[in-house]
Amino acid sequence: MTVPLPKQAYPGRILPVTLPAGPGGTPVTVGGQNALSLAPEGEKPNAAAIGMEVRTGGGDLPPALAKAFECRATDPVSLAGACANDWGAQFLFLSLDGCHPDGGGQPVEEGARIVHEVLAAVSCPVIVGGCGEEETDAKLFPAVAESAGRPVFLSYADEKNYRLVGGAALAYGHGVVAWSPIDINMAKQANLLLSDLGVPPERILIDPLTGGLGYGLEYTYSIVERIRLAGLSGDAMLARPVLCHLGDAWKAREAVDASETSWGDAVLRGRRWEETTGWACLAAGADLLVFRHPGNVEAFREAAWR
């Protein structure tokens, strides 16, 4: 006798959010579901979106990424074009880490110029990330918001800088990624602060901070799942699409160390490390996944998880 699996019904629904595209591009809409991503029940009008990161800073690449990017890694505009046109990324996450004092120290004007050139070169939606240094980002976000030329999402706003980032977004018609350090209460607070500032709910994404496999992934999984379940249960401040940036997967020694030959091929190992992190985030309820390896973009876009 076959016993049917129980089905869970939720009273809430995740708010749909659309990432705007450039001329001729395809906007990306996520959210709208009333069930977990991989659950058999519920309505899921929009599949999870798969994007790629483009970094403006230098630095050595892990073996897997060096082989995949070839000579494009030093030219963010060329790499952005490959991500969007050759590798099938639905959106880009343009990280201005080159403006960080320890990442090259590019002037704010240079960062804004790169953003403008990337947006002119690709038509897909773009999320623009700061460099992570507070004083530099305080100048960078307003400059990017003014010079972008078309709507983007600014990443990220937290309890410290939400007025600056949210204000820049409101002034020029951009969206905002609300960031919190793997804490559901802080995730809700960031959304409350942005909402009080006047940022429309359909222009806010949640970034709960993503730890890589073996380096905090279990905490990320728990928080993403709790955020999603809270939103589905009726908490409007947490009923927003979740973005998981998988870059931390490449900080793991197991993903980048080519000297440990007993661990297997470093090129394949690095890609699989990021892939595993991505599947876990998707199962927890993530709506947007930001990869660095083009092979993982293809694999996830071909998967059927609706």
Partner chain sequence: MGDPGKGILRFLPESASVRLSPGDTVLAHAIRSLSPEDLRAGIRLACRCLPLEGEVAVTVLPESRPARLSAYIEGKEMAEDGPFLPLHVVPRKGIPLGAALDAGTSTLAGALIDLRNGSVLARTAADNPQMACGEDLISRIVFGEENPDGFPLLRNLLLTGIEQVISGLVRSSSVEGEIVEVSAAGNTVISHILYGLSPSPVRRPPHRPVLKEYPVKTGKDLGIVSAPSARFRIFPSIGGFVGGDIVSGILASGMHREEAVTLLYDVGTNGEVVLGNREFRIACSSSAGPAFEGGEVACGMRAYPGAIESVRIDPVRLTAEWTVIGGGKPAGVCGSGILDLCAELFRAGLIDRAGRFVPRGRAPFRETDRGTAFVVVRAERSATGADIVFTASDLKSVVRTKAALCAAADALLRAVGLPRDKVERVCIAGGFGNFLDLRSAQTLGVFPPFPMKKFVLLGNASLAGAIGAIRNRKRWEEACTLCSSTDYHDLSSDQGFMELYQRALFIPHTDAESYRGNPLPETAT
Contents of the next structure:
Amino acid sequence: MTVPLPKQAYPGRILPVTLPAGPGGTPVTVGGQNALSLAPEGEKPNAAAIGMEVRTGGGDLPPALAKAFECRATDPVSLAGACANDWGAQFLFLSLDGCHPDGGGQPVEEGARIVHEVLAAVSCPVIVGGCGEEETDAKLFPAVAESAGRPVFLSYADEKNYRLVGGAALAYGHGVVAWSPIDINMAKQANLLLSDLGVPPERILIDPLTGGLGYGLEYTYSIVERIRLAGLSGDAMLARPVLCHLGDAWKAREAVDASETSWGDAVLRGRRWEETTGWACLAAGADLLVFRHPGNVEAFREAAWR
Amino acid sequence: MALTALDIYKLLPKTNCKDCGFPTCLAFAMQMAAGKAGIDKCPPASEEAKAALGAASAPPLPRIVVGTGDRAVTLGDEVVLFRHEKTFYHPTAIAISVSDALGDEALEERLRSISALSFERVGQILAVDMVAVRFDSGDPARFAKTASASLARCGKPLLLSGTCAALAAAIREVGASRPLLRPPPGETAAGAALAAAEKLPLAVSARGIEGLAAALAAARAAGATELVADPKPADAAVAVADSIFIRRLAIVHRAQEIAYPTAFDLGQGFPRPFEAACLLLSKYASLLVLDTADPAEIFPLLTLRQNLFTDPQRPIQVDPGIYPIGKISPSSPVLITTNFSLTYFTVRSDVEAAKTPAYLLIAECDGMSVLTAWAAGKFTSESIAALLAESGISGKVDHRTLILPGMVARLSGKIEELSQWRVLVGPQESSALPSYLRRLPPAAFVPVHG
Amino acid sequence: MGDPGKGILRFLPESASVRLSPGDTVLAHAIRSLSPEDLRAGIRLACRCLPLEGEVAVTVLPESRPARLSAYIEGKEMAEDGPFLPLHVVPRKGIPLGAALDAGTSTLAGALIDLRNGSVLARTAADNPQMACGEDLISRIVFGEENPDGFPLLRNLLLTGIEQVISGLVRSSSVEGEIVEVSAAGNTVISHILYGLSPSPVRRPPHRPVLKEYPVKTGKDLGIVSAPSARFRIFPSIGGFVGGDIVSGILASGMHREEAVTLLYDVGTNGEVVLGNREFRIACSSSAGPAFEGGEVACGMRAYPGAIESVRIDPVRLTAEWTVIGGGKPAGVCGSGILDLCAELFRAGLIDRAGRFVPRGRAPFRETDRGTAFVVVRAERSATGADIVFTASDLKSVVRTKAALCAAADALLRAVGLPRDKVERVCIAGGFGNFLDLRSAQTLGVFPPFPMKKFVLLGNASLAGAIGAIRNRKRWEEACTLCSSTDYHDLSSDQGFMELYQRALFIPHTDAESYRGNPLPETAT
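Mind giving me the form predicted in complex with its partner chain, seeing as the form predicted alone was just shown?
Below is the entire complex, every chain and molecule, led by the chain shown above.
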């Protein structure tokens, strides 16, 4: 009995995007495939890239991360070094949350200085995330874009601030992460706006907003699948690599609460909570995953279909 | 692939006789196109229409039931490849293994830890569904005893993995509970004969899709009808590929010879079982067998399953209630809006942008936006007054001033009549909230006494 | 607050009188937001006022209720009216006359017909006096529910308006005769009120009307003094939000007699859409607001003299040029002018695809308390003596309205599974439809991307259908079957609608590719 394998061909192809590295570093290229993830079909020149988040803000660490980071938790520059050099992160996502008025309120110049130092300390590609506060970010992105010293990606541009972030990226040769709130149409809209502004397509990543496990992950899952299906079906504005930032996984009480003993060990559970979120995003089609737990970076880099 | 409502409509009598319970033939056709009605509801339909539309609505993936009663587990019976196309109906069953080689005390402990794998999240109980009993002892009587103890202790449907001799022994003890039989690959035909004789569901194992198709054919030839397919992959990558291909063959290609629910055994040294479990939950597995009973691993897996098997067509809602934003105090402003998630997230981010700590009251409006909810009578003076009285917000702030969305300014008078609250009409657009909140005089929120 | 229940402002009819602080005027309903000029003049919105004590005077400002009424939009005569077969002719003194009425949410229009030969003797229009109780239908139902005798009051206001139209028709025609037939096309809420039924059930899911068909009554039964012996035929309703005015519009479009699939838009205070042909029809009501009637927009006004009806933006100076209905200085911008304005701002690169202003060059933008605003007319050139500005929030209203209209048609197409290219004709009805610049409409993406040659402007199709029913009784019989053979599609329970709407909340549309061929904005720098 022969059963022909139902391999699926698509008319579209995801645009390859390269995150540039510093001197001596390895750039990260994602995209380029013409098939869905996981199924062994089509051409998949690049595996999903595994990165780590480094935050500049303080705040209590979940038990799982406190154990994994040990003493490096407070200093973003040395944590960045550990992520890139010891833990195998292919790229870093540097979140300047320390500049948020509620998160320490570091001056914008301080944020830009940390970016500069991290870029000097590591050679891997870097995505720089704003603090999430509109007015601060309006000053932060231009400052970071100017002082970065080498090309990075700025995260993120949405339909409100795309002129500012896209403009800063264009002026200094950076890339842009186009963000939208779990909505395929808004994802496309953000890309259209950036394209109207003249940002080259090979310098854009899509961030569809990643809900953590148990807290909206299913919406992200379906939006990533739909973005990917649309891109492979020929919608050029959506035929771009998708970045899933798993940070929200750590906002779940289930990932951090050590007092619920019936939920099992909080150190393992926290790690698994993030890992589960990551696998689901990978299955849906994500091209870049941003973790906080070093163990998960290892698990994903060793995954069988790479 | 699927027929459109107009395609179906053209085959219907077009008499608007209403026998189907819908006002017109077109309305009925739209229900059929959405898979919510079948041609059997249309008595006057022609034989030609019944033939054409009956075949189109047959389920592409059969439905297999394991166990009995409330805890019976349904495998298969899915209609789409991607959950956004409709929904996934039957959550992947998770079975935790028990070896019949365990001593009595260890068995008891193992069954206790399996029973403990139950968690409550957002009003649902998440628990593992089945116990998979493995025949490791070489003694069919012991296997039967372990199966019996597992059923008695956990009350969950059983997956019985063992030789036909062991299965036959266990069936005598627990056959009435409708276990799923899983003979080794070499005993497919004998296992199928046993399943056929006992009218029990059978998991057919064979490596790869080709091998599986042959084994399934052999099982059918031996009389078994309720089948589950186990492609016995070597690792996670092969497992996911097999699972994707089998589902595609069933849904897209309607390849009946392979269109069965799938089962994967991720225990007994399967490499990287947690990774495989996450991916197979995402990609179509009907049943997973796991050796781990660690709640730190099972809880995230059950949560992923809960997420993915939620109906995606349900509007995205947030839970109604009180949401504090920033470092709130008893004099913080109180704003109200509906539980449509986009509305909530927009208002929330605009309040955050204002840097004014505030309470956001979320009203239950079936996930509708402010104007829609008002038009539908869900966001009314009465419902808002009731929320003010019942939400407990009065205990959190010492003032009695509510900021109402500008779109429903007209509700303000009545709210004031019905509650002890004063109403300030906020801006029409959420984006104007930052400047609105910053300009609010503190006197707007003076405490009330008595 | 002092005594609850005393001195609280709610939506009050025009005649109600309460007093605020001396010198203050209060707008009775939130028809528009207030400009700084209004505030300086002591004008406030009733819904945003807390009276200090005692009674407050509520006035409906003249500019919110048009002082002057020009001839209301005429409907295109039906292409194929069939033989003359009047509904009902009884020999009486003088000429037997028929009156066709279009009872709209904001305007009541009528035509007088000579039943001997079918000729139209006169046409007239008047404001619907119910406007004082709320601009939209939901507001009126709420008014009826929340005020003692609210519905009887709404009914009396409607009857007053109808009397005014009928007597106007009789006055303006020189013939001696008696009105023996009246066909009235109105939305379900207005038809219910006219018939003396409560429209309350329409507001709540499943939005079903009390009655879909209204057995014939005489003018006397209904309480209409000016045509006591006339037989009133109220057009049947399809659903709660798709009423007899749409049935009448379908009649006028002729879609129910043709093989070709037609998409019919009725753009008024609400926007209704019907898709179909002689085999099937499906209708829905979009949640579009009245932005294209000049509502919901600060500088908006209805299409009366003094309204800007078309706009061009000078590509170099980036300032607006305009034409005014009746000439003279402009007082505001009407629907077609607003559409033109947005399309021109978009073409000039002053609006981005997300519907946000992009101030650039020397374009006349200024900050207002309602956000950034484009100055359409400077104070010295306006009839009001203040700048006529188009604000960021006005722009949002327009984008939302156009998105709701576009998505409604897409939702119907998807519900029946019909691809866009199978639609052979797109009819635009409603007051706005008459003056619409299709190029502007499609620059913004008001309608799905159909080729221009498929569009047909029908004008006031409800009135045209009502006239047709008076002239030809076959048409009336068709109307009576249309209400049950046309499906009502409830968008609020259509789970895909929000997504179609979100897609359309972009200029021209998120599926930008399908609008290719439409003019795109010049690159803004």
